[in-house]
Every structure is written in structure tokens, then in C-alpha cells.
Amino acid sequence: MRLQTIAILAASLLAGGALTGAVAQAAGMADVIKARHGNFEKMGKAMKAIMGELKRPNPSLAVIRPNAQVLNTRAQLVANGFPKGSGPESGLKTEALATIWQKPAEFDKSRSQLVTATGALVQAAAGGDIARIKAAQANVGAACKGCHDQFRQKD
């Protein structure tokens, strides 16, 4: 009887530990997804600021330059924002499609295009040529769209 009680207690502890681990993992993935979403929100805000400024008769480089830098810095963070288990299979709310993990080379290529495009925008902004900045901003927009079309759930 004592051996049976010990076995039941041990099994309960193991099951509880597995459950605790699963809960901790889910909480960790929730944090990852929240951070990823926050990163994209900051990118969207910076992009909106640049686009708004470029519509003005005399765009301010003082607005464009720091926002271009935010885009470039944030674009580089995208690579670490999609660990395995942080997609739809997590059961958590995310707009990320499973395609990200099914086609990692394609996702990485799209992510690299974004980093390259935002880097070119930083360079264009540093130069101050508004026509060049507009062209670079359009390339950033195209990189965003390309990734959204393949790897983000449609609204």
C-alpha cells in the first residue's frame, strides 16, 4: 500500500511538473508574441510618420531621419521574433502564418529584403534628397507588403 501511494504521488508530481512546464512555455510564447507585435507596431508608427512627412510640401528631415533609423533597427529585430512554437500552433492570438516555419528560407529572404530596404532608407535620409527618400520609402513599403502577403494572416 505504501509503495502504491508513493507511486501515485510521484506520478502526480511528474504530471504537475509537465503541466507547470506547459503553462510556463505558453506564458513564454505569449511574451514572445507580444514583443513581436510591439516591434511591428513601432515599425508601423515610424513608417506612418515618414509617409505623412513625405506628403507635406516641405518634408522635415528631422522627422524622417530618426524614424528611418527606428525602421532599420526594428527590422533587424524581426529575425529573433519568430521562434519555433510562437505561431498558430501555440493556440495564442497571432497573425503569423505557419508558412513562416514551413518555408524558413523564404521568410528569411523576405526579412533580409526588409533590412536592406530600411538600411537604404536610412542612407537616403542621411543624404537629404527627398526624391531618393521617397523611392527608398516605397521600397520599404514593398518589402513590408511582400512579407505580409506571404506570411501574415489577412485582416
The other form holds:
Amino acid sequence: MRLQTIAILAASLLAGGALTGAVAQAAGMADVIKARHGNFEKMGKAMKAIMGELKRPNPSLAVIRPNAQVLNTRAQLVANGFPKGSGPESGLKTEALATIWQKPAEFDKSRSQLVTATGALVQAAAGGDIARIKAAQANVGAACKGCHDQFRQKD
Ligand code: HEC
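Given the form predicted on its own above, produce the structure of the same protein in the form predicted in complex with heme C (HEC).
Below: every chain and molecule of the assembly, starting with the one above.
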């Protein structure tokens, strides 16, 4: 009887421990997803700022340059944003497709294309030639779209 009580107690403690672990993990994933959304939103804002500027008759390099830098810096953070378990199986709100983890090499290629394209944009912005900046900007846009088409749930 006593032994049985101990066994039940131990089992319920174990279950409690596992549950706490799962909850803690879910909370961690919520933070991860929140952080990656924030990172993408900052990139979206930087893109808008640059595109808006490039539509003006005299685009301001003072606006374009720091935003190009934001894109390049944030592009490098994308790699940290997708740990295993932070996809749709997390049960949390996310547009990340499971394909990200099923085709890690392709996802990584998409991700590094963005790093390269934003790096080229920083270079073009430093040079100041608007035609070159426009071409580099178009490549960045294509890199965003390329990944979204493959790895982000469509609305
Ligand atoms: C390597 C793949 C990849 C690249 C490159 C990429 N994205 Fe995304 N993006 C995603 C994925 C996946 C999501 C969905 C994330 C989620 O919902 O958890 C997303 C979501 C977003 C969101 C919505 C964020 C939110 O709050 O729901 C914005 C805005 C965004 N991306 C902008 C951009 C911009 C701008 C670029 C290019 C400068 C870009 N992305 C490049 C994969 C990428």
C-alpha cells in the first residue's frame, strides 16, 4: 500500500515535470516566433522606406543607406529564427511552412541569397548610383519573394 502510494506520487511528479517542460518549451517557442516576426517586420519597413525613396525624383541616400544596412543586418538574423519545433507543429500562430524543416538546404540557400542581395544593396547604396541601387533593390525584393513563395503560407 505504502509502496503503491509512493509509486503513484512518483508517477504524478514525473507527469507534472514533463508538463512543466512542455509549457516552458511552448513559451520559449512563442518568444522565438515573436522575435522572428519582429525581425521580418523591421525588414518590411526598411524595404518600404527604400522603395518609397526610389520613387522620388531625387532619392535621398541618407534614407536609403541606413535602411539598406538594416536589411543586411536583419537578413543575417533570419538564420536564428527557425529552430526545430517553431513551425506549425508548435500550435502557435505562424505562417512558416513545415517545408522549412523538410528542405533545410533549400531554405538555407534562400536565406543566404537574402544576405548576399542585401550586402550588394549596401554596397550600391554606398556607391550612390541610383540605377545600381534600383537594380540591387529589385534583387532583394526577388530574394524576399523567392523564399515567401516556397516557405511561407499564402494568405
Ligand atoms: C529565407 C526565407 C525568407 C526570406 C529570404 C524572407 N522571408 Fe519574410 N518570412 C519568411 C517566413 C517563413 C515568414 C513567416 C514567419 C512566421 O509567420 O512565423 C515570413 C514572414 C514575413 C513577414 C510577416 C511577419 C509577421 O509579423 O507575420 C514580413 C513582413 C516579411 N516576411 C518580410 C520580408 C522581407 C521584406 C524580406 C526581404 C527583405 C523577407 N521577408 C525575406 C521567410 C523569409
